[in-house]
Structures are given as C-alpha cells and as structure tokens.
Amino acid sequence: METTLVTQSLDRVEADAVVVLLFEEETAPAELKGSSAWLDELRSSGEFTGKTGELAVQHQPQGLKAKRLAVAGGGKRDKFDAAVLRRAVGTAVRALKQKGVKKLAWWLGDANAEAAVEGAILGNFEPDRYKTSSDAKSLEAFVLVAPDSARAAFERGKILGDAQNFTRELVNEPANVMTPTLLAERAKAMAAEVGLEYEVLDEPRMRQLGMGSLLGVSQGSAEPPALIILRYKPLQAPKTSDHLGLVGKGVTFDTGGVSIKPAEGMEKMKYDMAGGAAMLGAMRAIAQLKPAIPVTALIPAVENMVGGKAQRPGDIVTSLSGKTIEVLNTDAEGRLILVDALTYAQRLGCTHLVDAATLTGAIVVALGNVNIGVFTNNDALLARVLAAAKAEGEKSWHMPLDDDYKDLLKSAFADLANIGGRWGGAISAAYFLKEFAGDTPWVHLDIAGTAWLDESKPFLAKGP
C-alpha cells in the first residue's frame, strides 16, 4: 500500500473515499458544509452518534471531489488518544476496502499523524499468505490530508506501522516454516536491509559459554536452537553510558515438552515467539528512527518438543550465570531461555533491560486480553516505560514483585525451581527472571494475553 501526505484542502482531494473524524456532541467542521443536512439527519436518527467504532458513508458528496464521504466516530473528545485514532482509522480502512475502495484519504484535522498512518497500515494487513484464494481486499493507496508540519510524525508512523506488520508476518508463520533457523535467517535479512549488525550463536557456541538453561529446553527438538543478536549503534558517540538491551522470547513452537499441553488450542503455540518477533520489529524501527544510544536485541530461539532427548521434570540445569535450576515443569520453558539471554545481555554491556515474552497463562487470568503485565526491579525505568506506553495508547498494568514471592521458587536440590505453584504464577515467573537481572534496571513485559487476537476486530485482523 502506498502511503502519502498531501496538504490540499479537503474539497480538492481526489479519492474513492475521504474520511473525517467526528466526536460525540460536536458539530461537523466547516469543510463539510455541503453535507450538513446529511449529517444532521444521521445524528437525529441515531444512525451516527460519534461513538468509537461507528462509520457512515455518503456517495457523491456535495462540494467534494472524492467519490464518497465517510464519517468515523471518535468518541468523547476528553478520552481521545493515539489508540482511539488508530482504531478509528483501522476500522475505516477495513470496512471501506471491502466495499471496493482502493484509494482512501483521511482528513487529519488536529489529530495525531503518526497514529493515523499506523492505523491504516495495521488495518490493511491480512493473514492470508497461505490461502490460494481470499475474499479479503486491499487498499492500494492511503492519503493523509494534513499540514506539512505533520510530515515528520507521518514518516515515523509509517516506520512503526511497517515494523509492526513485519512482526505480525513473523508470528503468523506456521511452525513448520518458522523454525529457529529460519527466524535467524529472517532477522539477518532484515538487519542487512536496515543497517543493523547481526550475529547468531549456535548450539556449540552456547554450550561453550555455559548456557545450560537455554539448551535444556531445546534438547528435545530436531531443530537446532539459535541466539539471535542484533546491534544498533548511533552515528555519533552517545553522551551517556546508557545501552539498552531488548530481550524477546523466541519459542517457535511450544508443545509444553514432557509436561505436555492440552491438544485444544495447541496450534496457536506458533505465537510463543511473539516476544522475540516484537523485539525484531522494534529493532527494524530503531534502525530507521536512529535514537542517540546503542541498542542490542537478543532473541533466544528454540522449539520446545517431546522426544527421547527431551528435558524431564526433575532435571537440574546450570544457567550461564552459574545458578542452578530445578526444572519442575517443562512447560515453564520461556523463563529458562530468557535468563541466559538476560545474563548474556549484561555481559555485552547492556545497562538497562526490557524483555517481552508470552510467558504465563496466569497473566491472562489476572488481566485478560486488555493489559500487558509489567514487572520491574527499578521504579525509574518503570516510570519511563509506562509513560511511553500511555503516550502510545498501549494498555499496561504494573504488577507487584515483592521479595516475599521469592519463597515460591525454593528448591531442595538447586538454587531455584522454575515454577512457583498455582497462585501468583505470573509474579513467580517474573521473580524468576528478576533473579538473573540482578541490579541492572530491568522491566519485564508479560504479553501472553495481548499478543494474539482469537477473533478479528473491526480495526485489526485475527492473529498477532
């Protein structure tokens, strides 16, 4: 889809449809005076009230060159943010492209250009790569009608939207295609495209280093593991010693191992690498946005399979940090691969760590599919992460990580057990990671409930 910004007046825009955002209990802008009678009728009949998710279409609108005028609901002005705008644009894109619209224009008004173009790119995405035929249609062009001062935000939105769809494509790949090796190859190709440094540690190198926790998970699979490392370095020497480390769980398929999962829903376990894919997408964007500090991403990629060589409950492994772990449940594998990556990130000089992982079903019980569970050992870094999440409309909830929870991880035979029992499962999992972050400022994002849509939304396709 071609995305462009134009500075024309609304009445000069040529498109199959032009969309204007209208809020509850607010009058239409002067630019729509030719459609005022139609808008008044919509309001009086209750067909359109301005609530979020609403969309009404007028054909051959008076005073406009566009073939259709669509009005999209923005909800209440005081609750309007980037997330609402993204959803409104995505809803319009998904609805209108199915009606044959190929070129859609969005009149920005005083809204956020970055969120608007993101919404269009995300809304146009379809998970139909492997279908030989599909009813889904696609936009050919999205035009943002906005002042030239919005161009920088528009370009940033394009970068972020494309990076998210890159991530979604990775997560949508079936596990027979998206093996750890192929994930490493896709990361290498992306790194070459955007100018990132690339490295991968193979099994012999990880064994030489002593990554027993990670390798214990991978030993049941015929597919070899890979620790993918991407590095971004700013062109100018940074003014601080800050070095951000991004760590993402990359389990390309998770059977649960010997502690096998139920058959129902197991097909979705191809998305157990969504945290790793998200960090690859983040690095794709970072390479283009060029922040002032170095950023290194580490994605431990494995399959967690059942086999004659698979890890057993009761096995004890030695992590890269030297700490020993009693594996009480082989389905608590994400934390086992993450801890070796967190330790290695610190060895590479990372001064701040953020990890993302589809880590626990317990976080879904606690927060549903709405909020990301956020855990930390450092309130200052947490505040920055939550402020960024709020600015982007990414719903996140700070979860506790008191020292009292450490008792849940006691083992009679090793330094730590890899599970802490039924109660507070997301917290004990996060505390397990905390033991390996040490004093390095660290934030953990448990995205198990927010990384996948079981059903499509009006603004987003089913899937990641």
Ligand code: BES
Given for the second form:
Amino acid sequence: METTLVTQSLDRVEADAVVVLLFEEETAPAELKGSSAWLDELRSSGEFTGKTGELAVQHQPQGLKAKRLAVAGGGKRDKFDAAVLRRAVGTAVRALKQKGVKKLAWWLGDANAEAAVEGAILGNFEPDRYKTSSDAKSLEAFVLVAPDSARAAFERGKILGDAQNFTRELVNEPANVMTPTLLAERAKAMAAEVGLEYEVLDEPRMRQLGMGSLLGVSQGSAEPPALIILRYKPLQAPKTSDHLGLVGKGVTFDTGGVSIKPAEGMEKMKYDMAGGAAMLGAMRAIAQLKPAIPVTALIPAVENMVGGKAQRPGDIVTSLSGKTIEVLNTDAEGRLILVDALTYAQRLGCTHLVDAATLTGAIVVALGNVNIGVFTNNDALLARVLAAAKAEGEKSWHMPLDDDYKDLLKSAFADLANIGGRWGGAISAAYFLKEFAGDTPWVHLDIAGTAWLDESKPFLAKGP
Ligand code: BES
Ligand code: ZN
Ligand code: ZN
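Mind giving me the form predicted in complex with the ligand, seeing as the form predicted on its own was just shown?
And the full complex, kicking off with our chain again.
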C-alpha cells in the first residue's frame, strides 16, 4: 500500500472514498455542508451517533471530488486519544476495502497523524500469505489529508505501522516454516535492509559460554537453537552511558516438552515467539527512528519439543549466571531461555533491560486479553515504560513482585525451581526472571494475553 500525506482542502481530494471523523454530540465541520441533509438524517434516525466503531457511507457527495464520503465515529471528545483514532482509521480501512475502495483518503484536521497512518497500515494487513485464493481485499493507496506540519508524525507512524506488520508476518508463519534458524535468517535480512549489526550465537558457541538453561530447552528438538543479536548504534556519541537491552522470547513452537500440553489449542503455540518477533519489529523501527542511545536486542530462539533427547522433569541445569535450576515442569521453558539471554545482555553492557514474552497462561487469567502484565525491579524505568505505553494507547498493568514471592521458587536440590506452584503463576514466572536481572533496571512484559487475537476486530485481522 502506498501511503502519502497531502495538504489539500476537502473538496479537492480525489479518492474512492474520503473519511471524516465525527464526535458524539458535535456538529459536522463546515466543509461537509454539501452533505448536511444526509448527516441530519443519519443523526435523527440514530443510524450514526458518533460512537466509536460507527461508519456510514454516502455515494457521490455533493461538492466533493471523492466518489464517496464516509463518516467515522470518534466517540466522546474527552475520551479521544491515539488508540481511538488508530481504531477508527483501521475500522474504516477494513470496512471500505471490502466494499472495493482502492484509494482511501482520511481527512485529519488537527488530530494525531502518527496514529492515523499506523491504524491504516495495521488495518490493511491480512494473514493470507498461504491462501491460494482469498476474499480479503486490500487498499492500494492511503492518503492522509493533513497540514504539512504533520509530516514528521506521519513518517513516524509509517515506520511504526510497517514494523508491526513485519512482526505480524513473522508470528503468523507456521512452526514448520518458522524455525529458530529461519527466525535468525529473517532477522539478518531485516538488519541488512535497515542498517543494524547482526550476530547469531549457535549451539556450540552457547555451550562454550555455558548457557545450560537455554540449551536444556532446545535439546529435545531436531531444530538447532539460535541466540539472535541485533545492535543499533547512534551516529553521534551518546551523552549518557545508557544502553538499552531488548530481550524477546523466541519459542518457535511450544509443545510443553515432556510436561506436554493438551492437544486442544496447541496449534496456537506457534505464537510463542511473539515476544522475540516484537523485539525484532522494535529494532526495525529503532533503526529508522534513530534514537540517541545504543540498543541491543537479544532473541533466544528454540523449539520446545518432546523426544528421546528432551529434557525431563527433575533435570537440573546450570545457567550462564552460574545459578542452578531444577526443571520441575518442562512447559515453563520461556523463563529458562530468557534468563541466559538476560545474563548475556548484561555482559554485553546493557544498563537497562526490557523483555517481552508470551510467558504464562496465568497472566491471561489475571488480565484477560486486554492488558499487558508489567513487572519490574525498578520504579523509575517502570514509570518511563508505562508513560510510553499510555502515549501509544498500549494498555498495560503494573503487577506486584514483592520479595515475599521468592519462597515460591524454592528447590530442594538446586538454587531455584522453574515453577512456583498453582497460585500467582505470572508473578512467580516474573520473579524467576528477576533473580537473573540482578541490579540492572529491568521491566518484564508478559504478553501471553495480548499477542494474539482469537477473532478479528473491525480494525484488526485475527492473529498477532
Ligand atoms: N507459552 C506458554 C504460556 C502461554 C500460555 C502463552 C497461553 C500463550 C497462551 C508457557 O511456556 C507455558 O506453558 N507456561 C506454563 C507455565 C506453567 C507450567 C508453570 C503455563 O502458563 O501454564
Ligand atoms: Zn511452555
Ligand atoms: Zn512457552
């Protein structure tokens, strides 16, 4: 899809449809006076009240060059934010492309250009790579009609939208295609495209370093593991010694291992690399947005399988940090691969760590599919992450991580057990990671509930 910004008056816009956002309890802007009878009728009939999610379409609007005029609900103005706009644009894109619209224009006014383009790019995405025929249609062009001062935000939105779709393509790949090796290859190709340094640690190298925790998980698979490392370095020498480390869980398929999962729903476990894919997408955006500090991403990629060489419950492994771990449940594998990556990130000089992982079913029980579970050992870093999430409309909820939870991970035979019992499962998983973050400020995002949509939304396709 071609995405452009034009500065034009509404009546000059040429497109298959031009969309205008209307709020609840507000009158339409003067530019729509040619359609005032239609708008009055929409309101009085109750067909369109301005609520979020609403969309109404008029053909051959008077006084406009566009073939159709659509109005989209913006909700109440005091509740309007980036997330509402992103969804409104996504909803319009998905509804109108199915009606045959190829070129869609969005009349922005003074709203957030970043969120608008992002919504269009995300909404246009279809998970149809493997369909030989598909009913899903696509936009060819999205035109944002906005003042020229919106250009920087517009470019940023394009970068963020494309990066998210890059992530979604990775997550949608089935596990027979998306092996740790392929994830590394895709990361390498992306790094070359946007100008990031790329490195991969293979199995012998990880053995030499002593990443016994990660290797214990991958030993049951015929697919070799990979620790993918991407580095962004700012052009100008940074003013601080800050160095951000992004760590993402890259389990390309999670059968549970010998502590095997039930068959029902197991096919979804291809999305157990969504944290890793999210960090790769973040690095793609970072390479283009060029922040002032260095950022290193580490993606431990493995397949968690059953087999004659698979790790057993009760096995004891030695992590890169030197701490020993009793593997009481082979299905709690995410934390086992993440801790070696967290330790290695600190060795690479990262001063701040953020990890994203589809870590626990328990976070889905706690927060459903709406909020990301956020855990930390550092309130200052937490505040910055939560503020960034809020600005983007990325719903996130701070979860506790008091020292009182430490006892849950006691093992009779090793330094730590890899599971913490029935209650507070997302917290004991996070506490396990915390034991390896040490004094380094760290934020953990449990995205098991938010990385996958079981059903499509009006503004977003089913899937990642
Ligand atoms: N990948 C799963 C977590 C998960 C569950 C992700 C549902 C997405 C949706 C993780 O590796 C796992 O299996 N966790 C176990 C931990 C348990 C054995 C302590 C869980 O949550 O059941
Ligand atoms: Zn698991
Ligand atoms: Zn898992």
